[in-house]
Amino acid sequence: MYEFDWSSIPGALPFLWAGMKTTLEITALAVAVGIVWGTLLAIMRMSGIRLLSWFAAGYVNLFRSIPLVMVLLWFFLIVPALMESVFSIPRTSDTRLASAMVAFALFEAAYYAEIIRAGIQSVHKGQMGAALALGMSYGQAMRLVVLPQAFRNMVPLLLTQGIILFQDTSLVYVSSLADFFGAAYKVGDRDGRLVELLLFAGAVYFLICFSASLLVKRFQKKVIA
């Protein structure tokens, strides 16, 4: 019967700390930066002009289609290779890091696309109307009346995709990069305590994640009242 040693966990805490900032680093920035992309995608798919809205829909589509670890697999092969060509930075940690940091990004943009663009039909085409009927631009329109209202209402599914965002990041193995999950992985082979450290891992995500689910659930009430 196998019995359980924690005594592992306690000693391995500094560099379980150093891949949980890893994981909120890639967290933080591919939330920003998808939120950002997925809004000027979201615009540009509604946009009455075709190119703009092909593009956006062919780049929802294609991230949308394809499994993530594929994603970053593909930019760890070819974002390093770039830089060490380019501009001649070698291969490190760094490189590991900003290769899955601008997957990630990408990836998600593609579905925070989708949830701005159901959040800007959400407001009534009135607003649009009105905010151009009193001399604004539609770019006015858009920035002052309508993404304000839209980002409210979605305000809860952008939290919840960048609580799904979060458990994705434990991907970034494939990497080799040592963020949370992989931490956690090295110490438990290291130490022959995977077991252990794989629970540790799994619970300390548990907790992060309910307890952040349990925050949007609250915020949402608040809107919605």
Partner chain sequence: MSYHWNWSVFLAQVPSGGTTYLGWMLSGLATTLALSLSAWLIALAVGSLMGVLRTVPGRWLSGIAALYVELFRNIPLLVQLFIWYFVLPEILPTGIGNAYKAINPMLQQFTAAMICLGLFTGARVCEQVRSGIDSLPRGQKYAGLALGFSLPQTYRHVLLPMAFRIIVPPLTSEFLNIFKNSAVASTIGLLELAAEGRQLVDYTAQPYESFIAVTLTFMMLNALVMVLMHRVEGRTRVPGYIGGGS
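With the form predicted on its own done, generate the form predicted together with its partner chain in the same format.
This part shows the chain on its own.
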């Protein structure tokens, strides 16, 4: 039987909390940017304008075809150089958080775009037809008729994707950024107590994500009722 030793955790709590804040920051920004950019991509993809729909499809497929770990790695190595040449931000500033945020936002947008596209497709064709027949323009019909219904259908999925994203932030370990998981791993590695720290991290993730998914469910019931 394994000898558990939890003594590393109390002293590490401030560091773990700082990591949790980083995780929340990345998640919040990526969800916000991801939904906005994802909606635009979904509309572009279904717009019927060839160039736009090709661009959107290319974007979505590109980001969906590469593992997140690789995307993070690339952005971590490239964003600093880009920031320097485009915005002339000195390379000496810490760009790890910025590059992780950019990577997550752009990456998640591809996933949001697919959810939103499926949401729009779940609205019966007749709705669009009816709106157009009432004399609305395409944009009006999309904004006033299709999107509100689509979002209502997909709010639970969008929120669930947010929860997935919250968990995926654990992959920023490739850039040594101390998010919550990274912090737990580092403490465990330093003290030779990896098993304990990872179980602890798992329990914390579970509590947070489970509570969040209960809230999503409650919200879902409200919307449907």
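Residue numbers count along the first chain shown, from 1. Since the model is a prediction, treat every value here as computed from it, not as a measurement. Here the rigid core means the biggest group of C-alpha atoms that line up within 1.5 Å when the two forms are laid on top of each other.
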Open item on the list: Given a superposition on the rigid core, I'd like a yes or no on whether residue 150 shifts its C-alpha by 2 Å or more between the two forms.
Closed with: yes
TODO: Once the core is aligned, please say if the CA of residue 120 is shifted by at least 2 angstroms between the two forms.
DONE: yes
TODO: Using a rigid core alignment, state whether the CA of residue 136 is displaced by 2 Å or more between the two forms.
DONE: yes
